[in-house]
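Let's start with one chain on its own, the form predicted alone, as structure tokens.
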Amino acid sequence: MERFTLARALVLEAGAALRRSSLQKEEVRYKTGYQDLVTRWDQETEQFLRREILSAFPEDAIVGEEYPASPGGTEGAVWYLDPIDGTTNFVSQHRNYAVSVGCWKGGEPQFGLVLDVEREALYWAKAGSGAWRDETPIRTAPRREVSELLLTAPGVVNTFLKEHPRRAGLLRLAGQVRGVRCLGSVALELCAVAAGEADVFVTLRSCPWDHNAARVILTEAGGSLCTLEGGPLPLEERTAVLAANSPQVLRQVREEFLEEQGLTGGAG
């Protein structure tokens, strides 16, 4: 079985189990604080994904949210797993959360899958083959004027309310776009840009397992991503992420709203 076929089957199986799940209060714990949650379902889902992937591809490496990275062989691929992207939503709403699986090899994307669990909508892309939601091709929106754009940001407090060097520029951006939305899931919000349901995405904090699957989907759909400094998005590091429906919009947003903060560089 090829990696993509296995990944698709595992993501769908994990999603079905999460839809059937029930959660007791004692099964929710704090990681770094009361706004950073983990549940037994995060852990069990990642254990399931790791076990099945390594059983089929023992030379591959795994980087996941809940457990230390599993080193692979020199010829293997690297998988990025987020068993529940949007754990707070899973706990409080039981919707707007995702299973996210991305695969890269030699620093190059192979595929990404993001399952909107409760909607049973699977976003996916293979490198060089376009982006899809279930069996329907998706593309980013053609909107280009700032006043037409919809901005999505999963971390409203950190992005707009707390002081940081880029806050003034991001507040100006928020005031000039058509609207600002927050879903609370990096993967699903990047997929919203890929599907033309939003146009700009920003977060000050994202981990490889949060975005490395969705970034494949977004770029295959015609979108573009970079750091807030305008550099290429790192593969293995925690980073801020700026994304847009096209390289043109990404460049415009960065130049008009972020470069005045003393940022330089070229869009990735």
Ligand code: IPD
The other form holds:
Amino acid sequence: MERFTLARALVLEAGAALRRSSLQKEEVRYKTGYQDLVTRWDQETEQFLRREILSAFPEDAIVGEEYPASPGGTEGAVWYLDPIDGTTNFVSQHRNYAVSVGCWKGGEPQFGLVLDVEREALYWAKAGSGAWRDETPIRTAPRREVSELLLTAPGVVNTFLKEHPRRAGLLRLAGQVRGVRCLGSVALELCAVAAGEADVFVTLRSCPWDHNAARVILTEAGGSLCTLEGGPLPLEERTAVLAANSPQVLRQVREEFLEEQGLTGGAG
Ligand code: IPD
Ligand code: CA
Ligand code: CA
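Mind giving me the form predicted in complex with the ligand, seeing as the form predicted alone was just shown?
The next block holds the full complex; its first chain is the one shown before.
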């Protein structure tokens, strides 16, 4: 079985198990604190994905959220697994969470799959073949004026409330776009931009397993991503992420709101 076919089957199977799941209070634990949760289901889902991938492709490397990376051989692909992206939503809402699986080889994207578990919507892309939601092709929205853009950010507190060098620029952006949405899942929010349901995405903090699947989907749908400094997004490191419905909007937002001279500008 080829990697994509296996990945698709595993994501759908994991999603079906999560939809059926119920959660006891004692199955939720704090990782770094009360805003950083892990459940029995995060761990079991990642174990399931790792076990099945490695039994089919023992040379492949795995980078997942809940367990140490397994290094793999020199020829294999690298898989980025987030068993539940949006654990807080999973715990508190039982909706708006995703299973996210991305695969890269030699630093090049192969495919990305993001399952919106409760909506039963599978976003996916193979490099060079466009982006899809289930059987329907998706594209980013053609909106280009700042006043018609929808901004999505997974974390209100970190992005807009805490002091950081780009806070003033982000507040100014928030005041000039059509609206701001915060869903609480990096993967689903990047897919929302890919599907034309949002236009700009920003987070100050994202890990490889959060964005390395969805970034393949967004790029294939016509979108673009970079660091807040405008550099290419690293594959292996935790990073801030700016993404947009097009390279033009990405450049415009970065230059108008996040450049060095914008760092001191006030909100308004
Ligand atoms: C988190 C979600 C959240 C984002 C955090 C991520 P998790 O992933 O994507 O929206 O703000 O930075 O860590 O912990 O639910 O897998
Ligand atoms: Ca995540
Ligand atoms: Ca997770």
